[in-house]
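The chain below stands alone and is given in structure tokens; this is the form predicted on its own.
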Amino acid sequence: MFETISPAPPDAILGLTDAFKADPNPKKINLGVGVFMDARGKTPVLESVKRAELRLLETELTKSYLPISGSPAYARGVQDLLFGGHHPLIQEGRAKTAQTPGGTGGLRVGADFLSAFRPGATVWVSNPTWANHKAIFTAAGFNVKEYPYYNADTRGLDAEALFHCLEEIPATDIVLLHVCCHNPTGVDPSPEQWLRIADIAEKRGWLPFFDFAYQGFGVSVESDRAPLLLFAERGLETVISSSCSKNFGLYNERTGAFTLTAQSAEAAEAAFSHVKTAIRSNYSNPPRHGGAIVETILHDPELRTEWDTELAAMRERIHSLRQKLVDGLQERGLDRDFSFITRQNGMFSFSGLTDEQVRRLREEYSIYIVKGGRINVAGITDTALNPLCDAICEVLGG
């Protein structure tokens, strides 16, 4: 059988990485995958996640499994973080969550629970998206098509053809939506825009699937949930993944979640006990550390206000970065204008480039950036800097 197997391709992100290992070039750069960078360019363990992990290590006293559905004190935390901890989803019990292997398990686990009971409906993904959102909902067997998103010319947001399209997505459908920080392209819609756009849902009936994998990289933990809040007033279905990859540091620790909210706390109990027949036949139960230390953190007064603080700061170097970045192109005297780069939100930027001048910045320069020309930048060095902005510069004819 495996002679007659063909290699599968690489992975667009993924195997960028794999590349960027095997280039001998010591002043190569990887503004590919989607990791934090000090400024040293190292991905840092929190100082909040190395004490709670101290404390585990004193205080753990079993490795025995979870249940299915993970730590009810994790699920707790989670839902403070996306609501808040009084919301009333919470306190009427009509918000439920499952522990997962980090947010692409969380993505994974809702769309086997969707396809369960919305059988030939189409996932709406946003053009363009993160690319592997396609293969999750496409493996769990259902039919994927785009809504327009970003204006190449604005470098924003297309919003009404955006609106346009929600418009007519049946009431039968899944819509993904980025909470924020979107994936690739850093445009957010405003908050008038999301007000539209729960305006839409509530109107056509179709079913919210929020991808939240960046809370606290936009504005706040508290800013960031602010379109959940708006779809919860409405008492709107909805199922979001979620994770704690980048806000927490805990990349490799897979630790995400899934939690849906319904009209009643009966049906989010009913509706959960599939997620939960969803889970038992993937990966049984979730692992259990880097779901430990962030229950540890978040239940900690000390420690959660260690970690907002380290995350801020996590959040204020990537908005410095933004603003060094169209300094030190401007300084080179292009003549394209990248203000837009400073609007945008979260780890990543369209940069604008095209696949060939991403091409040669891979073959010419060494610098490793995602076809489309989504810049990671999030993972600018201090000392890659200006050798970043010389070779874009060079791509460009500048």
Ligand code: LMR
Second form
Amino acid sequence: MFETISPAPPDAILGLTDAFKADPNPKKINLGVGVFMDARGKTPVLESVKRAELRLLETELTKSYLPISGSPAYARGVQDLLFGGHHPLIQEGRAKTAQTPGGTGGLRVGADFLSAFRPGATVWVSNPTWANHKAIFTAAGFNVKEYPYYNADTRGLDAEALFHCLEEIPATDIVLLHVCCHNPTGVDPSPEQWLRIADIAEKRGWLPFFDFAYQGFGVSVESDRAPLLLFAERGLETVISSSCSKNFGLYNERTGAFTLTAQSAEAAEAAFSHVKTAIRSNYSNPPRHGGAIVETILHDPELRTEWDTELAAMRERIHSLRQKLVDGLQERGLDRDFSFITRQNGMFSFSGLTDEQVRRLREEYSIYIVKGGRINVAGITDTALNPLCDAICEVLGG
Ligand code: LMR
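The structure above corresponds to the form predicted on its own; please provide the structure of the form predicted together with (2S)-2-hydroxybutanedioic acid.
Let's see the whole complex now, leading with the same chain.
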């Protein structure tokens, strides 16, 4: 059988990391995959994480299985992050959370769960969106279509086109929305635009599937979740995939969650039993370690404060890198306004570079960025900044 199989194309994002590793150029720069780096190019283990791990090492008594939906204490911690601890969704038992292997695992669990009830439905994703969204929903048997999102001329949200499309989507479909720090554009709806989106969701009745991979990388843990609270206020059913990869720096611990919110505790419970069915036939039950770190931090006031401070430091570093990138490009006298880079949220900047320019950056300068022009700003080290600005200038013909 294998003799007849031709190779699959490399992954649009993780495949770049492989190509980067194989590149012998000592000056190579990897701004592809969304991983935070410090000024010297390290992706550090947070101090709060280290301290939680030390505690776990001392207190862990067993390696026995977790329940199918993972650790209940982790689920409580995740719900506290998503809604705030005293939210009615939590107090009334209308939110149910499963620990999943990463945010990607949360998306796939959600997709498998929904496909049992909406087989062959359409999942609408933003144009553009994270390269893996289409693959995940297609693999779960959905049709995937795009709604308008980014306006390349204004480098902002194509709001009217977006609203218009959302108005046309039937109640049986699913709409994937990025809660904050939109990947790949860094362009998020304003609070007023979110109100409008929630209005349309309520009126049309389609199911919102929130992807929340960057909580705390926008403004703060609390501000970034505002869209979720807006939908909760209206009592709308939602599903949410969230991730601890970025905000806890737990990339390789694969720590995420799938949460559903329902209108009654009974409905939540019944729906969640099918989420567990989907998990059991996939990976059975989740790995423990990453979730144990997160619950240790979230349930200990001192570690929680330390984590908040460390998260703020990552966020501030990205903000300052955005400014440095804009200054660096502007200083080189390019006849373009790059200030839009400072208005984008999260790790990524949608640079406006064409695929041809992206190819040249890679082939001529060993600078790796994702096709479509997404730059991982959080990966720009002190030594990379100037060569990056020089190379962008060159490919832009400056
Ligand atoms: C990214 O978009 O770079 C990250 O979410 C990592 C990934 O899995 O693609």
